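Take a look at this single chain in structure tokens; it is the form predicted on its own.
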Amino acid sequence: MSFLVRFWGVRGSIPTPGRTTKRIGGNTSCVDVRWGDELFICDAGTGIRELGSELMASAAGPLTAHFFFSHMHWDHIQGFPFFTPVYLPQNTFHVHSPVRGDDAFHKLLSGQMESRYFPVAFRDLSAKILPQDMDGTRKEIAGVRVTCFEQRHPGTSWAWSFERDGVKVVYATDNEIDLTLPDPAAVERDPQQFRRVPPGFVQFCRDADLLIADGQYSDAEYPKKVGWGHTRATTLVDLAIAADVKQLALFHHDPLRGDADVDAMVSVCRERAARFGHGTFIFAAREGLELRIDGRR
């Protein structure tokens, strides 16, 4: 058995359809992770509409799935009202909150469907949409160990780890790792030096077979965006090295970055990994990409 990971939306901040983004994709964040028949959905940006269409076409009976949101900013929830399976009464969706007793994720999903924002009310969704607690920071679902980690982002965001039989996938978007470094200003003085990511987050990502992470900014862009909640892509490289990550998917691409610009970012990151002598495979997350992840790679 292995995890099947599929990318439905990889863009950050706002959808960016157009000729310059048609290869990487312009939909906002949505990734699904499967283990056998178990379906885990990470975020519900505009990419989730296509996931819903695929599920409708392939469903042979009632559907059960688990939602794990990084946070509730628009680009991570705006596709939910267009996710067709939530309109069918035979389906069940569990919305998992990282904070015990907190149903904020559930409330915000319904809040964006108030009449002033959307013509269909949340109460008109026929599927069962159930808020669920995590057991502290971890929970087991059908043998998959799910773990969460609080990240640095305006309003807070959460990273999620899915692990079973020694195979591990981490989804960690919207996290300003650069502000958590011991000396953030040191990067400006010497961008080439290795950046020491806090050990707690390194341990959370430790030995991941796939790390999907927000690398929205280049080294040149970041100083003008400090506090906006996103990371230098090159800092992700240092995290992947420290955590001995096998594969790193650059995710949450900036809306101003076209396909060629994303390619250039990947090249910079690969050169940095090679300079530090590490074999992490680095690539750009793109819509339509499917990966089967097992313990070998």
Contents of the next structure:
Amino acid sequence: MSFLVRFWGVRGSIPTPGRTTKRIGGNTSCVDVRWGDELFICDAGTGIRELGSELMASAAGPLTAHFFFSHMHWDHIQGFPFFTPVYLPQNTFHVHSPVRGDDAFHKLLSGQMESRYFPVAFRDLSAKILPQDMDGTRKEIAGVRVTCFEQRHPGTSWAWSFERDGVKVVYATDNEIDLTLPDPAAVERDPQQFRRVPPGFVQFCRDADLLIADGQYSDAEYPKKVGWGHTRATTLVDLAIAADVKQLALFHHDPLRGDADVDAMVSVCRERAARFGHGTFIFAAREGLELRIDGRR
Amino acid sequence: MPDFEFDSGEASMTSLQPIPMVRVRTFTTPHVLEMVQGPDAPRTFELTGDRLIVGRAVTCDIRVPLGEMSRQHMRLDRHQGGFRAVDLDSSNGLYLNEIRVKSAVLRDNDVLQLGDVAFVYHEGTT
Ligand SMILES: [Zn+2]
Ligand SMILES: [Zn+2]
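Rather than the form predicted on its own that you just supplied, could I have the structure of the form predicted together with its partner chain?
Time for the whole complex; same chain goes first.
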């Protein structure tokens, strides 16, 4: 068995429809991760509308799925009210909060549907939408080990890892890894030098067969965006190398970045990985892509 | 003496007739798969129909009789006016622009690789 991963929205911050983003796609964050019949949904940006349509077309009976949110910024929740399966009473959705005894994600999700913002009230959604918390930082759902890691982002954000039978997929978006470096200023003094990401996050991503992660900024852009909560793509490459990641999907593409710019970003990252002699395969996440992730052991 | 005159007056709007939409001619071209590497390349295949199979078997819509191709290697499904490519659990996999994929919604100029055979997908106008 393997994980099946589908990208429904890969854009950061705001949807960007149009000619220049047609190939990569303009919908905001949404990825689904499946193991057999188990469905895990990472974030509910505008890409989730299309996932909803697909599930409506393919589901034979009642649907159960697990939601894992990185955080509650708009670009990660805005599609939720347009996710059609939540309007059907036979369906069940578990909204997992990373903190024990916490239902904050569930509360914030319902908050965006308060009457002045949206015509349908959260309580009128017919599906069962249940808050779940974490017993510590890990739990097991139908044999899949789910763990989370607190990241650096305004208001905080969480990375999620899904593991089973030696196969590992990590979803880690909206994370300013650069601010966690022991000496962030060293990067500007010598951008070519390998950047040592703190061991906690390296360990969390260790041996991932697929790491889907925010690498929103180029080296040139980042100095003007310090504190905005996103990482230099090149720093992400160094993390992937340190954690011996097999495949790295650049995610949360900047809204200003057209398809050709994303390609250029991938090239820069591949050159960097090659310079450090690491074989991690780097590519840009794009809408409508489905990957089968097998273990390497 | 110029053979035209500048009109300094206001244009009369009353005579303007809107062109009905039905009189607008539209041009459609089919989506095409262009084999850029493989037997007898370059060759092009117009993608008509809603579902096509590419592979080694004689029953395939696009047949490529090479050993590294699976009997049924890839399926193309019509999807939102274009096509989605699906790997049919082939032994050598399906690659989209170097990425090994289970399936992918195709965009203009995508490169699909099946074994040693490469296709470029050209989006038509619909
Ligand atoms: Zn975001
Ligand atoms: Zn954010």
